[in-house]
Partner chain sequence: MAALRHSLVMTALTGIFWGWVVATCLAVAMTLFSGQILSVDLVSAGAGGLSAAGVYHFWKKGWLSFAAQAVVAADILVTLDGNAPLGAPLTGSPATSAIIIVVFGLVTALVVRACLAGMPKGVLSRSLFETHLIRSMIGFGYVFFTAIVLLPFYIMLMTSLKSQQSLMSNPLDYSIDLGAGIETLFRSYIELFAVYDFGTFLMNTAFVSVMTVAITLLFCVPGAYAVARLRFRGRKALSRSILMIYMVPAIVLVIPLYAVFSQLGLRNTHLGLLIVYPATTVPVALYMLQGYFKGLPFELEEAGLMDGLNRWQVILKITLPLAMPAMATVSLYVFMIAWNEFLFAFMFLDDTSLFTLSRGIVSLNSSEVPRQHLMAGAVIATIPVLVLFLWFERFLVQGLAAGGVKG
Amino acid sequence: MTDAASRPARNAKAPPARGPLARAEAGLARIMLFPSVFIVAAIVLFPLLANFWISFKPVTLGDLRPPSVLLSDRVRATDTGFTTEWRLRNTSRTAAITNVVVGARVDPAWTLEELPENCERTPERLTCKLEELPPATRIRIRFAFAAPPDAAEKADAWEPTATGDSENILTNASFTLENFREAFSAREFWTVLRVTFVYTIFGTLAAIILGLFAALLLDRDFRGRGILRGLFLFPYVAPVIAVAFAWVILLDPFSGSVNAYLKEAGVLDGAVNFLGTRSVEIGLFGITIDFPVALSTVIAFEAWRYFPLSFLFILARMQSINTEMFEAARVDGASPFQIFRYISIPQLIGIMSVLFLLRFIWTFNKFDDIFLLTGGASGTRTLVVDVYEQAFAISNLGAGAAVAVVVFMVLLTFSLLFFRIMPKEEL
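Taking just this one chain, and keeping to the form predicted on its own, what is its structure?
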């Protein structure tokens, strides 16, 4: 039994070895693909690694440029010659500059009346040395020369130079977790995280559901269907700044058409600032809840603007479904709802899952919509807006990078869980 069972394995043919030409072609293919792979990897990985690096650094906007000595020279003529004053300033507010050397060429005929401390004079050069220039410090060094009357004009044309040693905080080997401690200990961080998830989940689901309804509506054959399909794409293809500005005008509490129409219809007693009101109390079944007005408005804008993408994907999938299944279901007496539930939905679940993954990631990273509509105010501040606020509004690049790392880790965790939970045949 053992020999018989093992005989097919011994008799199985090994895969044919590749010849010299096949190996040469494979090597050439790798060489040709390497530049593309390298460029793509650099574009993707370099910003990611740089963000991780900065997140462990106490970096501000002022630290993007390493500390340097800013030097200016003031020359004034006197009766006996001229005076010059070197003004030195450390451009950094946090880091010192060491081994500062300031120098300029001088005419040997000029006589220096008094040599300042830490300075030396050779026949053709004047040099001053400082062991350290503290952060945000200004130092003045004054010289008086006895020289001919035209010496001041020559001195005004000289070009003193200043050098020094400084440590660039972006490239040194010191790291800290202070940025992450500040991010997680901030009073509003968890509120911002909750708002981000609410905005992302409801915005994603609303866009997919609207796209599903639009696809069901336009899957039928009727006159003007092509024109209507093109109109449905308008929110997605229009410039975001144009549509956001249009929404701001329509929702204006004083001159907006929406408020005017709702008041005329008797729905509202007074104007509502849809983009500037954090929440209003609403009684529902005897329970009073705080309804987030601005956040709901931004979610509605998100659903309206991005449902055409879901509409296109779902419509393309619906048109690829075999119509014989629908005809057989109708012959068996299935209602339209039963056809939709038991035939359409199982066929669409794969594309809708992919749409949910993509829209979740894109909405979680969305910045321009919220910033143009509310600027992150009135309870609409998300993590991505917080990255901007930390990095540029208060000039704390390290804290902004730390929040960006949190965004990356949340999306990475969500993607891994999504691929683990979803059946592979549905993706």
Contents of the next structure:
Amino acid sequence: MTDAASRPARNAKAPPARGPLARAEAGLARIMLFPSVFIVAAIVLFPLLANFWISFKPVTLGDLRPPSVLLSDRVRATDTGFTTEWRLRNTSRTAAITNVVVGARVDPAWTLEELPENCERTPERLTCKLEELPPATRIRIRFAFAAPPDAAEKADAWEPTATGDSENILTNASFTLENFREAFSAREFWTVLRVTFVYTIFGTLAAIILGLFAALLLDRDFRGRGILRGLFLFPYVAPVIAVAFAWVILLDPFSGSVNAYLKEAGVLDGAVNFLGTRSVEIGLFGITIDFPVALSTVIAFEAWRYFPLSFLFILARMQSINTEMFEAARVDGASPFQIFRYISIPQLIGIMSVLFLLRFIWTFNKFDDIFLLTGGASGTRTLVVDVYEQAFAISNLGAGAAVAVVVFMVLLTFSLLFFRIMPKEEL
Amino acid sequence: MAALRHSLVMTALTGIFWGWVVATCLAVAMTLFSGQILSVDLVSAGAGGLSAAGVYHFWKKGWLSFAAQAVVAADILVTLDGNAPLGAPLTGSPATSAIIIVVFGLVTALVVRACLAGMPKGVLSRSLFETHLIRSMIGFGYVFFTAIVLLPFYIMLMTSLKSQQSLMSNPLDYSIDLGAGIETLFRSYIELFAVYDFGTFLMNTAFVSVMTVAITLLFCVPGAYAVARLRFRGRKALSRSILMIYMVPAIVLVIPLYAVFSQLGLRNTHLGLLIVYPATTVPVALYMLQGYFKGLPFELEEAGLMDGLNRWQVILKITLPLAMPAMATVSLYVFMIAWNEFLFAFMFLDDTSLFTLSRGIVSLNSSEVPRQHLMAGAVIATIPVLVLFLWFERFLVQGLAAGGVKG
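Given the form predicted on its own above, I would also like to look at the protein as it appears in the form predicted in complex with the partner chain.
After this comes the whole thing, all chains and molecules, with the earlier chain placed first.
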């Protein structure tokens, strides 16, 4: 049997020792998988680890450019030749530069009147060495040359260069716990965490419920069904940037159509800033509650944008349900709602729980939507938006990385949970 | 309670409900289309629907009954609204009123008929009651979903065709003045291409997306084949961890990648994006492709192996031609991910000459740029993906459902 020859593992009687064929096959598999594994390791796994590393480092956005020596020189002609001054400045305010070497070509005809400390002169070259240039300091080195009259002009074009070693802030050995202390002690942190969970749970549920309804609509044969299915997928396939800005313009308090219409139709008294209002008090049966406006709008967007996905999955599952069951129930006199409740729902609950877990994780991870709609203002800042705010708006990369570690930890917990309770056949 | 399941109650509820729904949809649609503000009076709209249902309850058969429904419904709406259906006076705006009267009458009559067809008189059984209730709910579902999906896209397209003044003077007027000429109509688009470099952005986006597809396929075809067909230690673990990669949030990767790419000089280059994008799409693509490869008959490949082809030749000459549909799905799917990508383009690109569409449109989002330009940019970014999607819908829906839970 050729099958057994090429795939010995399938043959039950094959000896457990791995034969040369099996080894060759495994080797080939390794070669074939290498590019995929490599790029994922380099761009996904390595940054994950690097993120932990950065979260312990006192690094800001400005530190990414390594400190360098800024050198300027000025040449002034004198009666006997010229004088010059090299000014060295450390661009960094925090890190020192070591082993600084400054040098320039010189004409052998020029004679130096006095050689400053740490400097060397060969006929062709003038070099000065400094052990250390402390942060945010300037150092001047003066030279006076005795030289022919035109030397000053030549010296103007000599272009001295400066080099130095600086520690790379990302790879040096200074660590701090400050980032985590900052991240956790901020008053906002717990608010952010709460908002994240409210957004994630309600956004996920709303998207799945909308998806379920949409699937119920399309789980029947009628003309135009294909068109409608394509249409329902629009929010999901269109670029996030386009739909988010369309919503922003639609909901604009001053020139948006929604506000204009609701005002004209007498539903609203004044304009509502749907994306910019943290909360309004609503009196309901004598109880006033703070209704979070912007957060609800963002959740509505999430539901709108991602219901197509739930709808696709649920519809696929619905169409695989055996229709005989429905027939039998109908013959037994079950009403449509009873059939839905006792036959459809139990069949769909598996895929819906898988969807919930998956969508929960992705909603938790979602950055673009909130960032484009509100920028995390008015009580819509979630953990992932907070990562961006800390790292790039306040330019504290370390603090951002610390929040990202929190994000990752929460996610890891969910993912483990997810694989534990996920029914195997649904994967 | 059982008395509530009477056919009269069902008729009345269906009629009132559809009166409201039809009137509301008509008012909003006409307002957005003509700019004239229309609003719904619940009493007159409900009464109109109720009367259409009432006529049907007592007289079911024939075209005449349908005509009677429509006429009665429209007449009641006009009378109760004081000769101004939905707020459009008969004398002031005869065209609008005429459209409202005709559409309201016909649509209400039609929908009520469809929802109540075949309902016997008297107390209904639970099954029948629910069946008719569900018809109304389903009908409403179509209206609701179509409206919420289309509205933002409609606003996007229409805003992009308007001028600043007309948008400011009436934010509800989305009527298009076709007589103004193409140049006036498309002035935002012309300006985007002439002044804001959208031609470059479009080319950049196309280049990055196509290259991402090419690199992804190059990497994941052999990988998927290995996972699907070859035996090696850790295969199970690998197919599991592919799914785990799905879960990693982009934002956690952004800071280290930003730091490292800055120092390597890869930030602010297309090369940087072309390293990051395939890395995020390879797991999805690999997962989708290996599923498809597993479903292909192995006998063909075996025959190839027996005939002396090596594995690479087998992949090229046998597996890939068979897997063309899956390759198309994966390519389109990856293309769309790359085309729509926002976060990394936003973080990495600084030079206008390198901008992708996503990055370019964000830069339009300022108070200095008129918002019809912003919407024109959104339309430019949306049209290629939507066209592609509609063209290859069959493939893509498979793709979205197979492994496309990314996002």
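Residue numbers count along the first chain shown, from 1. Whichever C-alpha set is largest while still superposing within 1.5 Å between the two forms counts as the rigid core. Note that this is a predicted model, so its numbers are computed, not measured.
Visitor: Superposing on the rigid core, do we see a C-alpha displacement of 2 Å or more at G375 between the two forms?
Guide: After core superposition, the displacement of the G375 C-alpha between the two forms stays below 2 Å, so no.
Visitor: Does Y199 count as moved between the two forms, where moved means a C-alpha shift of 2 angstroms or more after fitting the rigid core?
Guide: Superposed on the core, Y199 moves its C-alpha less than 2 Å between the two forms.
Visitor: My question is whether L312 is one of the residues whose C-alpha shifts by 2 Å or more between the two forms, given a fit on the rigid core.
Guide: After core superposition, the C-alpha of L312 moves less than 2 Å between the two forms.
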